[in-house]
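Single chain ahead, written as structure tokens, the form predicted alone.
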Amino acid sequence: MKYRRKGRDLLHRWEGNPILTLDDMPFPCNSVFNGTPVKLNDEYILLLRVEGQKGYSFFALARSEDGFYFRVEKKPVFEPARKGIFEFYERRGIEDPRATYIDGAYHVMYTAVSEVGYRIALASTNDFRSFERIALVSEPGNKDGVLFPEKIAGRYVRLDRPIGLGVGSIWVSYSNDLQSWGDSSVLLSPRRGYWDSFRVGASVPPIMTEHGWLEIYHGTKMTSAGPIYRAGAALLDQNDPTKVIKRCDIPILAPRDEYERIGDVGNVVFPCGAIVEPDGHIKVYYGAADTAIAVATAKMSDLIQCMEMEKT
């Protein structure tokens, strides 16, 4: 397949972005972003956030021969709870969902969304049209959830962000179940005077390369205007996913276009879910200023690449 490459960063924007906007929805909705991709069968499939005109958001699913021209399914496939202990937990919307295959199923990390705060949730599926919800599996004041796609030493791996003293970094957790976890500690923090020295956060489930665990991440930095998101890249360690290799000093990718400039939050690229092809290019799908989906491309080797040049 022929990659074409438009902008100014490592990542390299499709010339037909974005792909998904509120005129591609064949239901009433205020906008679609973060949306979580998988390649089943030889066909994408991406599972979208969608806010509603109610102002809430849920799941719902576009198909793609290509990974580029999407089609959006007629109706939503996964909404709010309206019963059990996830009723509460999910009255102002379920957001952000990244998905995973592990133990023979996609196990979706999503953002579950109260009036008492954000929590991590997991639901399980094998043909994204009906949904199994599994644990809540986080406090409140976390989000950015996503899976490693393999146990590490006999156990269960995510990555979350939590917050702290109003800090926001990326943290490594274990469990026996998928259901409770600890053992938890820091992986990544705000760098100050770098790009990402507001808050980062978890965007892409962990990627293995042949160097370790390639790990694409959002970061901020807030200026007078707002922040500003950006994506970057690091390598864990394959065996210890709490030591970092390698972390990129500069963005992956930017926000530059207008899709990615104006919206309803401007200044916004990010990313949720990654494509690896067997001719050793990655797509990332990203939400692009919370209001429509993108996708960039790169080879793997040149995100190997750009990490390798800077300090460890």
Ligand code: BMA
Contents of the next structure:
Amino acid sequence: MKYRRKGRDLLHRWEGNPILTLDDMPFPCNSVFNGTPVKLNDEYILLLRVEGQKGYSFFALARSEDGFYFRVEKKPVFEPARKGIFEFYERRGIEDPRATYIDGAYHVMYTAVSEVGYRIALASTNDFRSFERIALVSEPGNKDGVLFPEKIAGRYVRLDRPIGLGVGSIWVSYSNDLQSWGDSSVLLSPRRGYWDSFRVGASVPPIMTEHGWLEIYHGTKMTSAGPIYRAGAALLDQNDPTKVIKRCDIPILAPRDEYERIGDVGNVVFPCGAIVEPDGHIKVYYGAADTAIAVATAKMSDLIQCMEMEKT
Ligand code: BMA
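Can you now output the form predicted in complex with beta-D-mannopyranose? The one shown was the form predicted alone.
And the full complex, kicking off with our chain again.
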């Protein structure tokens, strides 16, 4: 598979990007973007955020043998709840799924959207066909929930992005049962003057490396034409993820290609998951301009090294 290096981004785009657009959708909708990948029995699965024609989002499923060419299933697999406590909080849709395998099942954190704001919800699945909702795990004003793939010191851990005084930072929280969360503290904040000076949010569920937890996050800079969404990387302490070991000074992916620049929301690359391959490469799947899904790759060792280098 050929990868193209555009600009000097550390992540290299696949030359067949974007991998999914509206043209690939087997049912009427407005757009497809922000999908989370898993590799299940040698098959690549993408749980996709689809925005329907009415304007609210739900999830569909795509399958692939190679991680590049995907077929989208004919019907959505996970739609806003129509009964129970989730019904009210998902009235304006469900967005930005992130899947983590833990406790023998896939757990998907997603954003539940309602007239009182957005909050984080959690569901589990074994096959991405049927989902069991576990809990609404935050109050409104919080999104970008990503679950760590293992317990740390006996507790579940997540990153998320509450907004306080207009500042969006990445926080760490803990839970004993995946339902009640607390012991929260701020982890990464926007950096004045940098590409991530406006807001930052968790993007890819943390990946264990020999150097610590790799978190690929998104950061925005506000401009006179609106925000620019880019992806960055940080390493967190293996045993205490409230400690940042390294944070890359420069983005690892920035919107440059037309499908990232132009769309419903232009200038957006928005990862929601990644697959680490046995050959040491990482495939990062990202939404592009809220209108398509694309993939880019790097050697894990290059990603880690990028955090060591002096950047200008
Ligand atoms: C974020 C989320 C994403 C979206 C991005 C760019 O706040 O809502 O779903 O892709 O904005 O519009």
